[in-house]
Structures are given as C-alpha cells and as structure tokens.
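The chain below stands alone and is given in structure tokens; this is the form predicted alone.
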Amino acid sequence: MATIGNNNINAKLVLLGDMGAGKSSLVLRFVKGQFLEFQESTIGAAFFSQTLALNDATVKFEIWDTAGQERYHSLAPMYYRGAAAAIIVYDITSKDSFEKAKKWVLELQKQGNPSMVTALAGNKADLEDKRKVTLEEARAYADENGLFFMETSAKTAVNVNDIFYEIARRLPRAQPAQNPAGMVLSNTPAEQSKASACCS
C-alpha cells in the first residue's frame, strides 16, 4: 500500500511478467542507470528502493522485481498483495510474453489491490525490426483494461524513468484532514455543553 506522511509517500511496487521480458533490466536502469547485456535470471524476487521528487510529494518506491519462471509463479501473490502499483512487462518481440502479460493483468484484477496503479510496459522498444506485438494492439488492450501503457527500452533508457514518474503521479494522495489540527470534536451533548461552558 502507499503510506503517506507530510507529502512523503512510501509505495510498494511490483514488477510482473514473463521470464526474459526485461523486468530486472528496467529496474536496474531506473535505480542505478545501468544496463547489462546479459542479465542473470531473478531467483524468487529481488528488492530495490528508489525515491522520486514530484512537485507535490516525494515518493519512495519499494520495488519487488519478481522472477518470471513458471516455477516461481505461486510466490507472486506474496509480492503483489498490498502493492500500491504494478508494472506488467512484456517483450515487444514476443507474442508469447504479451499473452503472459494478459494473464498477469487478469490475476491482478481478481486478486490484487483494487486501487492499485497498474502500468503495461512493452519493453525492448529498441528492437523495432523484430517487433511481433504492434503498438496499436497493446494500446487497445491497455485501454480496455484500464491500464496505462508505455513502450520502454531498458537498453536505451527510453521511457524507463517516465513510466515510474507516471505511476508516482497517479498514486492516490492523502485527503486533507476534515478538522483543523488540535481541534477535538465532542460526541455527546453533555461534552458539548461542558466544552462551551469552559471555553466561552
């Protein structure tokens, strides 16, 4: 969940998607500004944190990068339960990874936090010549499912920071308290008359 204090927001964010879609590369590019040509597969999940400054708030993301292998699928609810945001990542050169992304969307719709900010990231946008999933198809799917959508490239850094900033902007903000600080509202008529007697 996103917890809020003095315009500082702590938000748990989870990355989901098929193995090889580039989840770890996206996180590494966002958190450390690095890209590794050969990224080891994540075992279970990896944890990162990164803080963003927006105009109205500071957002600290607690990022869980989950493993894409099928054998770790059963662990995923541990990571997305209570998450304020999710990025579902697919590889634009793989139809199969797009189909897996759709399964993650369905799972989150059934079991995730209903107010979760959910993004769909078409990663590996630098591999345009190998594209198998069109921009139009992915955008239409995202629109139908209430997701916001961007194509990203962890390799060239295109849209990587943008997708995290957009999530930060969409996180719910705390509503200002209804009664001014320090004011105590009395519940019973007796308390109200005492309050007015003492303070008038």
Second form
Amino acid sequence: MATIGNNNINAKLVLLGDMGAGKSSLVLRFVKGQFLEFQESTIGAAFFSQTLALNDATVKFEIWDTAGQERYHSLAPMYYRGAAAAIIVYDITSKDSFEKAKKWVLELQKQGNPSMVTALAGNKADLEDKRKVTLEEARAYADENGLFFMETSAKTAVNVNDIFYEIARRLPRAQPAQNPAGMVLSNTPAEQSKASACCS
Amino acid sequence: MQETDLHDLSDDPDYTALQHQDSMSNSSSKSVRMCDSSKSEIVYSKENVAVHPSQYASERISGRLCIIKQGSSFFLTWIPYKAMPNLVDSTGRKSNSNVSDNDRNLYTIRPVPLSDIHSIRRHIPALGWQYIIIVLSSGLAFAPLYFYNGGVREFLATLKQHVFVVRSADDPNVFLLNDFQDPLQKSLSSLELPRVLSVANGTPKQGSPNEVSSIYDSMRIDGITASGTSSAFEYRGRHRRKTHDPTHDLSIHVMEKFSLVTKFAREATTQLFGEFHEIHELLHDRKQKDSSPLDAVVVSQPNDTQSKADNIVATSDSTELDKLSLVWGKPRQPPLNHEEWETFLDSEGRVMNSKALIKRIFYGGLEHELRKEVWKFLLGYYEYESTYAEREYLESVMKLDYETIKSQWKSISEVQAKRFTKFRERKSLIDKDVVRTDRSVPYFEGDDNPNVIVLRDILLTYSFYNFDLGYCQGMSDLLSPILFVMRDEYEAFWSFVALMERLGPNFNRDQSGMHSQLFALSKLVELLDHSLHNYFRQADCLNYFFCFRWILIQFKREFEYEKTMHLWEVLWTHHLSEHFHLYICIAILKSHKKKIMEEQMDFDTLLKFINGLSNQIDLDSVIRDAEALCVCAGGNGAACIPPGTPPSCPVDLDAGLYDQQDDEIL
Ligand SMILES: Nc1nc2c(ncn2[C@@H]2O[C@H](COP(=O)(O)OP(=O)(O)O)[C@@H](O)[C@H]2O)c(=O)[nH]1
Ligand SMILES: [Mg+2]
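Pass me the form predicted in complex with its partner chain as well; I've looked at the form predicted alone already.
Below: every chain and molecule of the assembly, starting with the one above.
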C-alpha cells in the first residue's frame, strides 16, 4: 500500500510477467541505470528501492521483482499482496509473453488490491525487426482494461524512467494541506483512463 | 492458467465414492458428545493415524485424528497416544519406546481451525499406507499423517460436510479448503502469505483457546485413551507455562552442551552462542572449583584422519564423547588432495572406508582436480565398492545411454517440432535460461560459447529423461558447476540426474518439496533458537520464504563459484545429516539474528536483507556453526524433519514421482 507522510509516499510495486520478458532488466535500468545482456534469472524474488521526486511529492518505490516461470506462480500472491502498483511486462517479440501478460492482468483484477495502479510494459522495443506484438493491439487491450501502457526498452532505456514516473504520478495522494488530519486516500486514481501512451 | 472445477468432483471415483459414504454413518466417524461441554463435539475421530518422524519403524508415532466442533467452528487435531510400554499396536508391531515425549509434543497437532487449512494432499499408493499432508494457509505443512487402517476417503468426506472443499485442478489429489474465489483464480492463490500460524504452538485464531482446551480436558476426563502428554495440554491451556514448554527446555539444554564446547574453542567462537555467555561462565567457574562430571577431557579418535587431537573435546559422559569429539570450533581441514585420496583406495580402486572418506570431505572438501572423480561417489553415480574396471565399464554404458536419450529430441525435425508445442516451449524455456547462467564464469563466458550449448543440450535431454518434471528455473544453476567440474557432456548429465534424484522435489509444481523443507526449517529453529523463532512468529515470518532461494538451488547464488562447489560437496556427504543444508540456513540466520531482531525486520525487509547477503557470508564459519547446531540438535533435530523431505527419497515411491501437469502454459 502506498503510505503517506507529508508528501512522501512509500509505494510497493511489483513486476509480473513471463520469464525472460525483461522484468529484472527494467528494474536494474531504473534503479542502477545499467543493462546486462545476461541478467541472471530471478529465483524466488528480489527487492529493490528507488526514490523519485515529483513536483508535489517524493515517491519511494519498494520494488518486488518476481520469478516468471509458471511453476513458481503460486508464490506470486505473496509479492503482489498489498502492492500499490504493478508493472506487467511482456516482450514485444513474443506473442506468448503477451498472452501471459493478459493472464496476469486478469489475476490482478481478481486478486489484487482494487486501487492498484497497473501498467503494461511492452519491453524490448529496440528489437523492432523481431516484433510479434503490434503497438495497436497492445494499446487497444490496455485501453479496454484501464491500464496505462508504454513500450519500453531496458536495453536502450527508452521509456523506462517514464513508466515509473507515470506510476508515481498516478498513485493516490493525500488530500491537499487543508485537510491534514483526514488523510483521505483517493481510490480512483485521477485520469486513469487517459493513458498517456508515450511510446517510442 | 489452470481452471478449477468448482464443486464438480464427480469425475473422481474416490470422491464420488466418499459422497455415498457420507450418508451412511460409518464406523470410523462417530459422533461423541462431550459430557461437560455441550457445545463441543467430536464429529470425527480416527484411530491409528501415525506420523513417521524418520524412516525407522521404531520412531513412528501413532495417534488419533479428530475433528472437533465448537459452536460453529471446527477444529482439526491429532494427538499421539501416550507411550505404553509393551503394547502391541493395531499394525501388529510392538509399540516402541524410542519415541520421546518431546517428539510426541513436537508432532502433536493442537486444534487448528479448519478455516486455517489451505489444502490437503492425499496419497493413496497401491501398496503401503495412505497418507495425507495438511497445508495451512500460512504455507506451512504438517508432517504426513499415515492412516494405518485406511480411511482417507472417509476423512475427506467428513471434512466436506463441514467446510467448503474444492478439488484442485492442478492436481486431482489436492483438495482445497475454504476456497471461495473465482475458480479461474483459485489455483493462483495457493499461498496466501505470509499470514502465519505457528504449527506447533499456535493459538487457534477463532474460538477461544480455552474453549478448545476444555474439549481436550473433557476428552481426558472421559477416559478416552488418546491423549497427548500432559505437558502438551498444560502448554496449550489458559496459563501458558514457559517451564512446561519442552522445546524451550531443550534449547537451553542444547546450549548448555554448547557452552561446554565453547570454552575450549574460544578463538573460533562466533556470535552464534553469545547469548548463552552466562551459562558458559557458570560452567567455567564450576570447573575451576571442582572436578565435576562436566569436566572436559581431551580425547583423540584413532581412526580420525586428522591426528591432531589437541583441540578435541569431550565430556566424561561416554555417550556425549563421540558427538563432542566432532569439535565445533575446530578449524576446517585443507581440502583432500590426490595423494591422500589414493590412500582411501585399494589396489583395484575400491573405496575401503567410505565413512572415513565422507567425514574427511565433510571437514575439508576436495581439491578441484579431484572433484570430477569424487563427486560421482558423493552423488551416487559411482558406488564406493566399485573397482576401476567396473567404473570404466559403467562409463561406457552411460555414454551410450546418454546418446540414446539425447537422440530422442535431436531427431525431432523442424516439421515435427511445429506440431510439438510442448517440445518447443520447453526448449525455449531452457534457451532463455542457459544464456544467462553464470556467464561471468570464464567457462561460460563470451559469444557463441560452446559450453552454453552443452548446458542447453543436457537440460533438454534431462527434460526428456524426466519428462514429468521437465525444466524448471533454477535447474541451470544446479547444472552449471557440475558441467564445469565434469567438462564432459554425458558425465555431467548423469551426475545431474543423480543430484536431481535428491533435489527434484524442490521443483514440484505444488511446491511440496519446498514446503516440507521450510516446515522442517521452522521446526529446527524452534528447537534450536527459541527467541529467534518467537521473533519470526510475531513478525509473521514463520513461512521462511526468505530462505526459498537458499534451499531451492543449494545456496548457489549465495557464494562464489568455488565456494559453492565446496559447500555442495560438504552437503552431499550427508555426514551428520542428510538435511545439513537446513542447519546451514539456521547458522546463517543466527549469525544475523541480532540485526534482524534489533531492526525489527518485517517479511519484506527480511527478504531484501537475506537476498543481499549474497557473497557476504563466510562459508567456513557457517559450516562450523551448522555442524555444532546439527550435533547438538541430535535426534531431536532429525525428528523435526518429516520423512521424505528432500533430499531424502520421497515416501511414496509407488506413485508417479512428479505430477504431470503442463505448466509452461499459464
Ligand atoms: N534487446 C533487449 N533485450 C532485453 C531487454 N530487456 C531484457 N532483455 C534481455 O532479455 C533477457 C531476459 O531479461 P530479464 O530481465 O532477466 O527477464 P525476466 O526474466 O523477465 O526478469 C536478458 O538476456 C536481457 O538481457 C530489452 O529491452 N531489449
Ligand atoms: Mg528476472
């Protein structure tokens, strides 16, 4: 859950998606600015944190990176439980990974925290010549399901910071200062449907 | 994604059968009205349901399984029979005296609300006893309960009358309780973690514990023979009395033994037992005053390859002598080298004293050059009694066998592969992983490294050799050092096969292999470090999932490559315990206990912290600490580990070893 103190927000974010889609690479790019051609597979789960400064708030992401193989699926709820945000990642060069992303979306809709901010990331956007999932297809799907969507590349860094910023912007905020005691969380993230799909 | 057939159990003959049995009041599920508590009712009870703490028949514990109704809540409980010397149990064996009250208490299932049970897995082998494994919502599982007189179906039928039961679509032998979710979703939520219930000493969340214990009391008053030890009851009752907690007493006892060792191994003292400093001082003082039986004497072990006995310690109590002579604090030995290895072999190549060899490896590991040969013994690929000639012959057979299995997928043409989704998927899983396995190790470095292809080929061949298990993330980590050591495809393959005989269940789809190890780990921590256990309990961390990676791939990601190989050969000796890896876990946890507790780490923080320990752990001291823990836990430690817990062989060898669900498709 996003917890709020002044304008500091702590937000648990979980990455889900097929193995090899680039979840760990996205986190590594975001947190350390690195990309490893041979990023080792994730066993169990990994944890990272990174803070973003926005105009109105500072958001500290506590990021859970999970193992992608279906065999470990039963462990996933442990990580997305209580998450304020999720990035569901697929690989634009793999139809199959897109199908798996849809399953994750479904699962979060059913199981996840209802106010969770969910993003869909079509990763490996640098591999245009191997593309199997079109931008239009993915965007249409994202719109239908109220997700915001970007194509990203952990390799070239395109849209990586952007997707995290966008999530940060959409996280529920404390009401403005006139109501300091109230701490009312807005349950419907503003402008949810108008995904600013600023894809490369 | 697997769908679950909510309610629809009609395709399962067992289940249909049991529905019929419901309607008849069957003999084994009688309703017993309790005299002093009109609201408490035993709605099911079954005699001769047993726990097998080890493979030894003499250590089996029989008892009674009950479902108790209390108001609108139901509780499940299993209570071991009291030890009755010379009593012949219904299976015809003489009731044994090898089981201590401690063991009984350890395995006793104190009333658990049925609402806390996540699932029940049944095993109905064609031969042998039926048993069930109960998994709690917390992710913990109880030791298997064997139904000596059959009746698993009736048990499930009774359950179904009282709670919502759905058969898992993932596995027809798994029955999910309290699963009200959308059927599409259900299989995904199998681990609602980390909600915690302490298996051994937990207080039921619903209903007052006192009420439930009153049922217990009334059961006793009624003179029903099934009963736990009285301490178990007092323990559960309104006035929890610390002094009656046998596990607590035991850990003190264990530490006493330790502190004895410590004073002779001061230099090597780690923080492990710092908290028992006082006891240590106490003993020390006493020693100076008089020659108490606690006096330690220096002994040497004649057949110990290490002849230096100066730092070997034992008490004058002869039963402790052997244990303590494996001195904790003793520096690790240099690795076994070629010359010394030769002394273990007779002229034809047989290992003359495999016990001594194992012990030697446990204390020092192997020089790298020896690994290729000696690992094969440790893994069971070679037999210790085999001769050079026999091994040579074996190799030639194995080489051919490997080629045969490999050709099974090698011969799949492209056209064929197009119609063979399963094969394509498996291959793609493996392809994705081999390219990111240990690429910084020179052996696997660089573009188009042929060793990466070999890694791929072996894993793919293995997934044909063991089609049911298939490929699972983590396997490439286990294979990599093996290939690095063997440097030959077929030898690496068969060594990997041998390792997977032990570790295959780590990759079970239902996570049962991991569950049983994590369960055993929680029991061991409870036994060996009560305050850490209590901390994990109150921090909702009792599921021990933060140790998942350690156990799944045998600490492969926690140490540098060379150290990993060293640790593996130590673990594979199975010296002291087959489950020495669990003691390694505890040793690591204990060495960071202070930090964990002082910083009040919650589950997330703990997992982050544990993952961050990678490459920060001093292997030698961890092995020494683990050894000390293992020695002192002794039989009580072994009893914490349910039979069939990997790397032990599965209990139920009749059934398929691995379930056969497709899992590459979400
Ligand atoms: N070309 C390209 N490769 C990527 C990108 N992101 C990840 N990869 C590669 O894809 C493989 C799997 O990435 P990883 O982050 O481990 O995936 P995960 O299993 O989802 O965590 C690695 O070899 C990465 O180098 C990307 O944006 N572009
Ligand atoms: Mg990953």
